[in-house]
Partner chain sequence: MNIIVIVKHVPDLVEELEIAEDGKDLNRDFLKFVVNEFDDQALEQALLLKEKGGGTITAVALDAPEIDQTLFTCLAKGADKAVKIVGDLEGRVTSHAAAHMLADALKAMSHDLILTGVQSAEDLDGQVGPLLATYLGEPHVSVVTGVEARGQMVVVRQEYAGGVTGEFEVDLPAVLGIQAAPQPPRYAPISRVRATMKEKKLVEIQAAAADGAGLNVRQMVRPQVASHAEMIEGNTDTVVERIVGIMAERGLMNG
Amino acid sequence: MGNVLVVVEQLNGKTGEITFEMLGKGRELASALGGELHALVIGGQADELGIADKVWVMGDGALAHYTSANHKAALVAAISAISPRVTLIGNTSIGMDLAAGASAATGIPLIAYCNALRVEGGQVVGTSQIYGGKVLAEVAPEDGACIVSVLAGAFPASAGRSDKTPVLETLAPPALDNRVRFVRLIEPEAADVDITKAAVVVSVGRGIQSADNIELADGLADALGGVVGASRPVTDAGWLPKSRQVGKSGLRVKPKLYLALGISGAPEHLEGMKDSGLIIAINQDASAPIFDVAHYGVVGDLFEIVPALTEKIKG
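Structure for the chain I just gave, only that chain, in the form predicted on its own, please.
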């Protein structure tokens, strides 16, 4: 069968945007393979999934919150029962763990960090971003069935939304492992600045070199009436708080203007800002992946360019 299964990702009862991105692409793949589009809800709600031909619900209180062993066992049981040709999982912090575990348990090959999918001659072909997005590798599983972890933002979410009512089917959960239990979700503290609401974001990466140099970005952001964001290495170093981090493990922003200063453009960062209205990148490496998404780019020294740009704007 050419059925496509989308694993629904939810947090606090809300379906993640990545789910709708996968549903839209899943519908396209299912049509090309002559199959149906199915969705799998593990311990959550089946709302907003009307584009799917069928929604499989595995309801169990112990599955309401993610734990690695139990959700992997649930997914393996679902794949065994449904036998999809393609299983789509978001390449998120949860999905990376789930996809790899399910692949190892079932022996079904995994296409990870995938940003493009197509059907060619009846075969599924995926494109993976590797080495921080600097290399694109095309993969075609030999045995047909595959698991794919999809990068957020790779496909439009609008294609996966529908107000239709899907057919619901119930799946019995497998025996669960209670050695690891979900206790509570710790929400981050309120931030000094909400970068998700800013019209202009000036983000800094490793190229800023030290915390002392962030004042260059502050000056440019002030001149533009914006705020300062950062890539993960900057927040991991403690130069800026986590509330300023843009990317998969940080925040997704869609400002009118996004300036990337000294940011190479790893897939994890691109996921958080690629939908910005206008992207301008400054980097010394002409082959940096950030230039693949930037509308305008400058190959040069940010320590020379940023002060000159700031003064020009002030004037």
The other form holds:
Amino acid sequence: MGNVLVVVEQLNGKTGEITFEMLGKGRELASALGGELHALVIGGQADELGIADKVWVMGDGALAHYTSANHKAALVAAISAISPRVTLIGNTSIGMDLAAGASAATGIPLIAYCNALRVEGGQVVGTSQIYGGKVLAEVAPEDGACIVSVLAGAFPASAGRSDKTPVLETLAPPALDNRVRFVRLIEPEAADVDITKAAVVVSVGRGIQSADNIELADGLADALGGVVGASRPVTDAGWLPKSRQVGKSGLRVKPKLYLALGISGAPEHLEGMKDSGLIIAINQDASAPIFDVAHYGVVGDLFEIVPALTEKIKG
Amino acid sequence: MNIIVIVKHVPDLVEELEIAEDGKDLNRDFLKFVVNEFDDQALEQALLLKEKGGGTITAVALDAPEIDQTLFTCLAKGADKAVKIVGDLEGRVTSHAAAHMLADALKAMSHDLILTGVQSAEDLDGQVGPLLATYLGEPHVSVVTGVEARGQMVVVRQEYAGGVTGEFEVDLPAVLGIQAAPQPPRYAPISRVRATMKEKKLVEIQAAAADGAGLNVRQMVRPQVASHAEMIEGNTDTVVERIVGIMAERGLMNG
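Provide the structure of the form predicted in complex with the partner chain, given the form predicted on its own shown above.
After this comes the whole thing, all chains and molecules, with the earlier chain placed first.
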């Protein structure tokens, strides 16, 4: 059997883009393996999943709110019942809970941080993006089955949508694991600035070195009529509010101009800005991955270049 | 609360990474290692919990080059005890094997909470936190950005995309994958680390035999990038002139 199972990710009743990215790739893998494409919905709704041959729906109200313990137990039970050759899970916060836990519970190997997948001679071969995007490891399971955690944006979501109606089948949920209990979802506080609406984003990373140096970016952003954004280390350090964070756990931006100052370009950051119109990066490390997505790059000292650039723009 | 913090070393990503001749691992001869940044966040979170509610902190690591220094740094920052798991640990240890060895060692250590970094740069077979939790039969939450002790449970915050956060109650004992502590990790001056090396000793535990991850690494390669930035060279004036030119061409200079 060469069935592919896609674990549907739903938060707040909405199906995440990653689900359609996986469904599109899953369709291709299922054909190559001579199997079917299945989707698994845990405690949610089965709309929009027409590309799948079959949608398994597990659980009801008790599983409606995501919790790591309950949803892991549900996934493990589903994998045992369905025995898929390949199980695809998004490498999101939820996927980070589920993929490795399911691997440990089932003994099925896990290919994590996957950004490419193919079938070669009947075997699934995945590419895992490791070392901050600096190395790609091509790996294959020793035996048949594998679980794969898929990076967001690795595959086109358009290939995962269809108007067809899939076969629905219910799956009995396992005993609840109430050691983790949902309390509430907290929406982000209204921000002073909406960086997703700005035409110009001047973003700073670890290379900015201190909270005091943020004013350099403020000056440049003012001169360009833009706003200041940041990579994770800067907001974690409290130098800028969380509402300024660009990337996987922050916001996705697509300005006309994205200036990356002292940002190395971890995959989580690139996910949030790589579709910007024009990307210019200034960094001291010539091998920084940010230069792989930037249109123009400068290897140099931002503390020299940024003030000079601001002056020049102000005229 | 008795907290175990798991720390590990990862190659310093700022340095050049060279692939080994067999193409299946990094060339580890000249690698510079640093503590996994998320493990540093996990330790900070543990220290904050201890400061608020008392208890003990035990730092645990698998043996690795220069890991002693990191374990002594944990002690210098406020951990009470440091444990090094020794054994056949050459080269890249898979997350599955690491989790098996940690689970074996931690079973014998009484604890309420295990904190570790949410991920590391080399866990191609998955993150250690959820693997370890499953082997121990304890609940687990990843991408945690806040932990509060409340009797026999903790209240944790799990971060999702777009700034949305989930709040959960988690029964103890439990394993948490820490994304970020509420404040930046503290710094231990080297003088204090040296003093700790004289005062305290690391506890050594023999690693249990552990299976691998069930994966064959066929090859490791550097990414072939489809495109690369056009690099602007020259002194500051030349660079600034060129950047302004590029922005002006695209009408981005009008504010």
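Positions refer to the first chain, counted from 1. Superpose the two forms; the largest set of C-alphas matching within 1.5 Å is the rigid core. Since we're looking at a predicted model, the values are computed, not measured.
- Positional change of residue 44 between the two forms stays under 2 Å at the C-alpha, relative to the superposed core.
- Put the two forms on the same core and the Cα of residue 76 is off by less than 2 Å between the two forms.
- With the core held fixed between the two forms, residue 34 has its Cα displaced by under 2 Å.
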